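A lone chain, given as structure tokens: the form predicted on its own.
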Amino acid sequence: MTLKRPLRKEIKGNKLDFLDKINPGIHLIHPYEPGKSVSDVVKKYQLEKIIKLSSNENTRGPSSKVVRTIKNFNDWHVYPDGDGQALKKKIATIENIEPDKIVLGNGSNEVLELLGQTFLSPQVETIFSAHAFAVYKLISQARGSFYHEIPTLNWGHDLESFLKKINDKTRLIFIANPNNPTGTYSSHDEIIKFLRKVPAHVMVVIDLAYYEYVTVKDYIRPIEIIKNFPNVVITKSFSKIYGLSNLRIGYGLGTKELIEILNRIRQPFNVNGLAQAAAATAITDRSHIEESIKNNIEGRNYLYQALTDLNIEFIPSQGNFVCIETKTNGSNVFNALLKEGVIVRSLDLYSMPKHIRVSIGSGYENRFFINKLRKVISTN
């Protein structure tokens, strides 16, 4: 016998009424929204050659020592190390902390929900910047919590708006050093100075994401502040220098006894036995880092001018990234890029209407975008 779904008008009150009881604030969040994939381009406009810059992806892959690492992983019918002990001990001697002070996430972004469970609910607050990750205010909006957007300053973090509204509400403040998708950074000094003035009840995330790709002397010195403050949070990615996007796997770092507090909640296994054997080797291959690094400043050195001869404004970076300005709309740049077979990112979800931002990939993927914007933009 085959059973029949019952149709709607059958449904008793034909209302779907336990979808007025879902958490507050779920009904204001727009979802996230990834770049374009190369199929879904390819698809759409019947292109053979396609680049992707649209994600902030080290266009160089993981290191060849990783891709061994890959290939010779057997381990498949067993489930991980739910502690990730052996991935924590690299992470220890590289960052000079104890593994005691890590807590293993499913990408960065696990680390960053597990702060959102752990502090935030509608009766309390979260600070941010405006033109930040997008991901800082689903968090907030899917607990209910309210959230201070504060405007930018020359496209940076305004900490001493910040401070200003921090109240006994404020439970987590976000700050992404450099900031995505702007790529502005904040000095180790302008970091320290702010934290100094936050009071002991709320936690601040500071997401390093793009941590390796900054070349500033004056940048941060993520230890030393975890070590002079215990309401910090630090994470980092294996998602960008590292090439490892699709594993899914980053970290955070903290005090002991927030460590412990997150890894209550955590779920178990949550980060695959191939993810953290993957990030094992990358973190100690400190070749393909530093030749990453090589290709990123050697790219954006080439964005730099290549913009500028083309008198296209564009807001220095510090990431592997450049955030460029249209002058008219730039969903519509985005789109004629698209159609010229370049994929970038459209910046309407981070309120920046007339803005794109374009990751640096190789050589060639750099002369090929800017030729194709160079045709772009004189038709727009």
Ligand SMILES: Cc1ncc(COP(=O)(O)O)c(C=O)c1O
The other form holds:
Amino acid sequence: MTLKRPLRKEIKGNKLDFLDKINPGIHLIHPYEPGKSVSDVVKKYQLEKIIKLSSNENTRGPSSKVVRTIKNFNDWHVYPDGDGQALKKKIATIENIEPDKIVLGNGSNEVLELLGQTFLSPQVETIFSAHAFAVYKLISQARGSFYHEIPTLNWGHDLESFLKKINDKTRLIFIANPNNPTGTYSSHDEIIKFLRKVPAHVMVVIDLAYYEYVTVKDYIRPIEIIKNFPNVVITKSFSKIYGLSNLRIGYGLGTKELIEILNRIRQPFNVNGLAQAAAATAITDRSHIEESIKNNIEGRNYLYQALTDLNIEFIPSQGNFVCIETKTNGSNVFNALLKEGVIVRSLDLYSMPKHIRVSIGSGYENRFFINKLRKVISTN
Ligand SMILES: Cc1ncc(COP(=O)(O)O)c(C=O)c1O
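Alternate state requested, the form predicted in complex with this ligand (shown: the form predicted on its own):
Entire complex below, previous chain first.
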């Protein structure tokens, strides 16, 4: 692996030789680029109305019960429960799994990082799809591990081709289901067929950040998988349907043995108490989840119809976002939409230069987006 030279070699005559000593792979990292914030766009274009559909958040926010929990929170001066016992008990009931098979993370992203810390080094390899969630590559590069990016089949995971890349050095396989940014999903049977052929030394990470939004009947049954395959870890997020992106909380499910290892290396107080309390309320508030699913289905149907009417192709999605083929340069469409006050996501970094990804918003936001897209496409 070739290392890029750092840009600066000294500051005021003092040498920066330590930059040559950083772990291999870090020079190659293109830092994660979050969706643009409303304040960035307000400042740049001096617009009054801005709609942010760039980070797959729940436009409805958290439930009113969660907001009440947050307002009533008083434990600012004490450290959080480092073990997250109350929340784990609730997750255990909902998931039908023992609490010692759950690890909490500062976002599900932290659980992914902990897995990288546990398994990856320059001597080993990872496997994931091209056009998969950017963090898998980042984690592999940060540890100097070689990664295989497998071309997709109809934008979905080509699991048969994953199998062909497995060797003695393979440590982690990442499968986002549904995948971000494509929105494609793998069925329960496809995943089971795949897992039966994966050797026991390989850990398979099934990332279910958008799990609650999925409406297909043949979607995976995660607990059944965890119970039958000890080399699987499932990750889930409170950032999406639960509307708690800003509090940073997610979790991982796996064998007691793996969870014990992840607990050894995480920070002692990795998840703050406010996030734990909010998540414990959120996970039991069924009506907020149902309403959010309903809003998502309605928004998705609206977008599908409007895009079809505009003769614009899209990838059918099981998430709270849709990937749209612009037929032209996606970045140009992204920038033109920004000027109109709509923030979506350009997908150059996902090697999808013609596509943009739009999160499904409220009825008003979806209509606003379509009106602006119609205008932008006709002039691009
Ligand atoms: C597929 C996927 N996995 C994981 C994450 C990380 O979510 P969080 O760390 O907020 O739980 C995201 C965020 O967008 C995602 O799209």
